[in-house]
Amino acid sequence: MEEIDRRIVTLLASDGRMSFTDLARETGLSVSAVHQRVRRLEKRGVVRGYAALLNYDEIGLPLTAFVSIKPIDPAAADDAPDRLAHLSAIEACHSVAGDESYILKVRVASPSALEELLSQIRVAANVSTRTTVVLSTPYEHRPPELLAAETSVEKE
């Protein structure tokens, strides 16, 4: 990835609503050049979309937890993500190495809502769970630092 594209991606990661005019000013490119580069980054899948960052306390989902899941039957099909996709309280599902198979990030309204969600997860995916409740989040959604390093494509 070119250095100027890295700069554009870093700026958009910090502020997805940054205008093409502001991106042009920050990068030293023309507005049309920035527009073309952003569209190309979107087409390549580097920029996959734009989203609002929510205050979960304000929308009634103040409790965040990480739920590690492990199949009760290790020989069973590894289809937990598909079995759990209908549960909207699951914000993210990460396949992980270690004792558990997946770690889920969940957001709910209360401890009782978490208890109910854990029951739904266990039944839907036939898994055991281990839960860690988040007490506070000092930071989240930090933009990556994109260093001017060689990529595998540039090495070839």
Second form
There are 2 protein chains.
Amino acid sequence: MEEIDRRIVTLLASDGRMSFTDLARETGLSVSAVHQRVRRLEKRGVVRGYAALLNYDEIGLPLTAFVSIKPIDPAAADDAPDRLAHLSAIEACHSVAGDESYILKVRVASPSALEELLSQIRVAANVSTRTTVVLSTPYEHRPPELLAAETSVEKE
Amino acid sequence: MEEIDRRIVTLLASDGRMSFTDLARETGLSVSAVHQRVRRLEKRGVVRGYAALLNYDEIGLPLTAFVSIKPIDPAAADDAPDRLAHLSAIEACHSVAGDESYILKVRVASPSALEELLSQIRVAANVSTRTTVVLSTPYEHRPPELLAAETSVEKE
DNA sequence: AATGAAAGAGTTGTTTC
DNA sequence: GAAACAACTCTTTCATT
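Given the form predicted alone above, what does the protein look like in the form predicted in complex with another copy of the chain?
All chains and molecules follow, beginning with the one already shown.
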């Protein structure tokens, strides 16, 4: 990925609704050229989608937590993400190295909703859980800084 | 927040670039009515912004990790987020309950970049670190499901 | 790949209810 | 608050280079 594409990606990471007209002005390209590049970045999967960033306190999900899970039966762990996917309180699921198998990020309305969710997680995936409650979030979703160093993944 | 606003928020969480015309069609409101609601949701901070969701493998930051940090001097811990904010590899910083003070989510280009980053974190915030490397991410940034239960935060 | 032009959509402010 | 309208701007496609 070269310079102008990195610029476009950085701009869209900071403002997912930026217009093609503004992207064109910021990159020095014509509107149709940026348009073409953005569509190509989407098609190649570099840009996976667009999302509104929400204030979870305001939408009734003020409690965030990280839930680390460990399978009860170490042989049958690989399908945990699938078994948990129906639980919409789970925002993210990462497979990790270390003592535990996965780290989940969850958003719930209350401590009792968290209790209920943990029970559902344990049953659905046959795992034990270790929960770390988030007290506050100084920052989140900061856009990446894409410098020239990203020549490491150059594919074309 | 009532029904239609929840609907709008859910739609924008899934597709941050959805047009007002489409939002109007999905909610049954006129275009100007949804427009007004979206602007109000933005102004009240319910919608904090918009972002492109990226494929970090493709943009040269294929290594994600969670870094838990613990202050060396337990008295001087509160300013760690400020002291770390200049490190752009840190995507998020959460203050947490538990043995450690903060959990950082970081994105880097390589193991050696992670090593370098951890050193910078330790120096900048005077903390010890514990790092959990992400092997893969089955899912991330799933939009929340906002049901009627969110009457808990009703403010108006 | 990039450009410019043209047609179709979408955005946004004003007015009215 | 919401709708209707009008003026304006942006998006999208296409022919051209």
